[in-house]
Amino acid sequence: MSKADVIIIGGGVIGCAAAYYLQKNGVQVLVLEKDEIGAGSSSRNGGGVRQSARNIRELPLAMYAVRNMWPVLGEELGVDIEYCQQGNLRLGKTVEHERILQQLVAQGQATGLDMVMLTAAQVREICPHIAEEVTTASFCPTDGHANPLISTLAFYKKAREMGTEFITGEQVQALTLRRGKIAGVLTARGKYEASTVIVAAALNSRAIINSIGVDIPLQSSLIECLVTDAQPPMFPYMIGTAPANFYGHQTSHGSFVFGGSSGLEPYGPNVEQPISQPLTPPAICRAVLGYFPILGRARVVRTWSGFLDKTPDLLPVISKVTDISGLILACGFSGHGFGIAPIVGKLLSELVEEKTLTLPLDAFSFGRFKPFM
């Protein structure tokens, strides 16, 4: 196919999504990946699909995807995504992580989501395996985690069964236009055709909208994961800190997964590729075993890392371009993507289609980050 109704440039969560929900409604979808599909960050994230300690603004997409789309998604797709919602659990050991956790709670409450402070005692009657040193900690029963390439490749197998192509190894070079609008992309093969593009490309999203003049302030950030081996079951909470220096959840056959950074990881535009590094590994197990000394005799079976596509006010980019007709951006998620991609799916394609948005998209405008002039 050299020309489409849309060209979704990346095959990541975001774009799979997006071109589920647009090739569903009949509009015909190309999706090109320079990689292979998911391979991104997409496959390189702890799965949580939180609303819990997110930025205010960013609350109510995740809160509408945790009530309307996350429950069901596996039956919609045909495909098991390990969705497990029991709950996100953010422990605290000192007053001042206290006071962290308070603040988070009262955000999520104004904003009509069920989240509690609870004691010590309380949060060992629930997650009886926590370090004594431990105090108190937030809890919002309604999140939870999935798989995160499984849930990537489902909405590409049904995407790709409803009629859309995906063309993978493809890098896309360029956008083209005629006459100031949107008339599709150029790749090495050559040029394909299209009315609309979505630009759904993460770090690489910078470089390919400044072939035509655009600039979003996408910067890099390494972050990393590692997987043990198998454990008896202990708990289905996705578990998270205060200090925040680590994230992670079991999965549902005994393995966890733990993400976090060291704080000292490669950072900035000079690093290309997503490498694991000597540090974080170490620095994320250290972190694991002060709130869970008992898995101190598991073992790490694998690591890798993967970049975010960091925002100034880390906020994403879901926006039309307004000065240039056909250009849609999805970016810039900045490590908060896999749990709202089903919505921003969604709305991409209300986008596309010029349909009444389900939730409004104000706060994540393109035009937020134009100079004062």
Partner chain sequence: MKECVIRRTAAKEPFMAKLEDSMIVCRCEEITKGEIRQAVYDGMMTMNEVKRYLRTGMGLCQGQSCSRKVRDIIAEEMSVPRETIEISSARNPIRPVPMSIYANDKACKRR
Contents of the next structure:
Amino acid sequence: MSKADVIIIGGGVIGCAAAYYLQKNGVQVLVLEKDEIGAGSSSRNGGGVRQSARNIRELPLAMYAVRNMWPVLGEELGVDIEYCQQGNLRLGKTVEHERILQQLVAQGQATGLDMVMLTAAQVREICPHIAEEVTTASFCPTDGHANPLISTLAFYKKAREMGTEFITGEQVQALTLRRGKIAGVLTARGKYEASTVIVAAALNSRAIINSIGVDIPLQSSLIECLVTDAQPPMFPYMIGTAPANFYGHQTSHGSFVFGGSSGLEPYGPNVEQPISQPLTPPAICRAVLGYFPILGRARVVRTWSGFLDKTPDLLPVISKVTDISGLILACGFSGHGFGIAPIVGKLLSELVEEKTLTLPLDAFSFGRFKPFM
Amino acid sequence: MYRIENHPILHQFDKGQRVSFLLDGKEMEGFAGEPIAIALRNSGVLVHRYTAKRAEPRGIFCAIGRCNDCVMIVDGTPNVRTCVTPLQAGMNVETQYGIQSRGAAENND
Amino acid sequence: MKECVIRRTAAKEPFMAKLEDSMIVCRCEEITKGEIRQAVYDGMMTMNEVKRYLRTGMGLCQGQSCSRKVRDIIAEEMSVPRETIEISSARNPIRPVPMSIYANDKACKRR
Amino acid sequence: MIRYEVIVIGAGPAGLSAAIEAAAHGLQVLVFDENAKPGGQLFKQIHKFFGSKEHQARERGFRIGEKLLAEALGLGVKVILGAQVIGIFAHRQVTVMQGDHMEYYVGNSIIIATGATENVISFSGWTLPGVIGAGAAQTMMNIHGLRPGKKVLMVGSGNVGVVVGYQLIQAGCQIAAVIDGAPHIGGYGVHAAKIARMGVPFYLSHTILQAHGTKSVSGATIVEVDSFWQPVPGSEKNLDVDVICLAVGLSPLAELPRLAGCRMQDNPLKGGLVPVCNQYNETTVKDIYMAGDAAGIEEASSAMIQGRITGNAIAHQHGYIENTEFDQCHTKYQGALNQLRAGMFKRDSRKETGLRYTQEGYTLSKTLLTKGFLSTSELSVFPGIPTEVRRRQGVTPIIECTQNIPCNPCQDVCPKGCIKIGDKITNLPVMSASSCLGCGLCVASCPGQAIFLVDETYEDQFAAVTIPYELVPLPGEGSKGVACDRAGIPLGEAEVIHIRTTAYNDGTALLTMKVPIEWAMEARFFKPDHIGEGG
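Cool, the form predicted alone is there; where's the form predicted in complex with the partner chain?
Up next: the whole complex, starting with the chain shown before.
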């Protein structure tokens, strides 16, 4: 049926970003999405654009994106993606919390991040709504948040305008090879040809690449988010806590988005679609109210859950599959893909076009799991 | 003013005690236990709030708590559905501007 | 329907405004018919995509008042039968719940 | 986690009926409703219901609600009010917001009976205060005793529009007009006729263009539409109203079955997105059942039977009744349901164009379908209209029932058997025997208020016309007023010669007025002198 230079499997933020950067360089892209644009984790995450407390091997990607891409992305894509770079505030209440935060700050500073510890008085000054018991906090002023739903759609919108074709409702069943090289993909309706295929289909990536005998270790993990009604402006920061029992922020709309878990999720029913768990929103609410009692009156209007696609080392695979020409993987983002999506998209375009990489991708190689497999 | 004193089928309506409450600082009357919105409508108050984006007036629309158009600030809490929230003596009801009271909304500017 | 295949390529004609574009459709989030039409033109072709792009149905009533209208507008813009446009996903809670009440959950207290 | 055998969500007619049926067979039943009062829409429905005895015909909705509730409680059903079910999770877990906390329940079976939500149409100014749903109007006046305004434009001529229009007048409001985009009145002709004879104009093929006003509604512009729904230039009319009431249909409230993972279908005949159910109202998720409008829009009488069907199926499923009893009950309920679904308003023929003949072959009244009243010339062919010869013999009922509605209280209440409908309850009533006592039971019992008594032998040159009357204040005997015809047009002076009110007639007074004999077949409404004098 269709012919393109590159087929991207997956219309999430990674696939759409890659499509955008490729199409911008004149590469004809076809994106195949089994559901709709941004139906998976891209629309289910908390929207953090964060460098602090990130794995040191992933940090350069986050720092690059924050420095060079996020501040101009909305303008570049022509959509307000609600990027707010006012810092990440991580709160603590106990001596143990303080120790955790100090360690994070030390790590961050060692890698060139402008992180600081705040005293109780300092936290209260920048965030007057916190609970009395909050005694300590770390702060990373260059962190922030954006609207993940709109960001994903913005990449899609711009790529489509520039000429990328998207086909949604089209589930890829297998990859096809010709003379040992990637030749395209097969769907229930037929086949699509391209000599390069990027698999950016989160958990589904595994079944797709399995079709040609390639595998990576991926595990699904359910997490949940909730959103409240609009509240008067309270704080612009991305919020986290030392015990990491919730995270979230106030959106430009005024509503609060919080994510978290009850701890029971791994033991829940084994399901294909993410299904909300009855005990998770109460657990998130209790965690939030422990730090922001003022939000007791805010009303939860919606909750949703999503799957993380976790790898054993919690780092993504952003890599060519060396022994199969034309196959590129971009999956396993392990719950922190949104903040680095722009640079990942750009790097994927560089991989396809065989350009010099803006940043090294060695830490994310497919090959690192080879002995394991 | 809008109360039905004698209904051909339902005759009289069982109402609670007559109580007073505040609307934007002004004393109003209604019956305890009836929805706040009903007491307001009887006194001729139709505008419950002004919207956040266009500052347009809104009031009762569905009257059963579904549409959320009749929300006001009640005792300091915004977004309270007045069509399903029972009136109590001494309640402080405020017209909602966006999600704030008029004073707070003006302080933002 | 998710099974429904949609090919999405850039619109060839420029966006045409209509007389009734200024009319409010989503009462909660004050989204107009024109904004929804523009969103479809921009490539948002499902109710969830329009919802995520514009916030239609994300307000206090969670789409109870507008979802049928939004669906009709999307269908009309795409020139497809309205039945082919799937209603946005249903989500808990189906009524707003104050965080203080959500947190006050007896099952957990009994443990 | 609290377990019940049956959890019912929604204490409306369907939910309560399901609960009663299940509890009567011995199941332990818990019912949740988010409202402060149970009964759902029944408590807003102050009109008399159609149907037959087994459908509780000629009872007013709110009385049926009271009975259902008493019956449920008597059977040990637990009803928790002010309880908002916010989600259904795996294994039929139900999360409920109760007061200041959340509770978790689990049901061996769950019945979702959450009813319907009102549709809206949007037009310029539709967000202004004063534009309300018809349900909102009913809630305000019939629950809280408050008029929603003074003068109302009703948008939509379906049963909800015309019934709520009548109730607005009962509450003391004026109706400026009833409009509908369709070329025909959507509701029962008899409902429309009730307000037409009070002078309410119907504008069919009309839509609302704009609500006027800055802070609230101060007027409305309506406009005629052509067959492509396009406004006809120059046909605009401005109406002086302070309320615009939207009665443009209902949609099933089916979020809970969607959350529960039930397979859904988009069914225009059922009013929108509904779960796919088998004949016992079980969804595609085992042990999750539906009842009432949430499974497809009908009306309260059908909802009650649907509830029974569901409750019966669950009792069988859990081993409380054997196959024979189950089958018998099911057949009985299905039969009652089929009766209600018959007739020209049945749900799969409603949208059919070409409403031209009754099932007996009579030509339908065109003025009834477009203006809300029967013209005298069209009337005479119908079987409920006695001949002139018969009328000269003394008091006789005039049955102005000309559409096939599933309803037969007139046949039931007549002590002399003057009125025949037969087994098929959608048949038009036939005036047969000549032994009318003039008791007026048929007049008061007709939910459509379509039966009148005419006595052309009352006095020389004068006839006595008895009409059902449900307005306040009730005129006294001897008081003067104006007799109006079916279109609400004043004919001239009339005098009230008799008023009958009985508990059995439940609020429907029989008002007998003396009119010149030539108006005997015209005068159908009495307007007391004080009306229209600034009242």
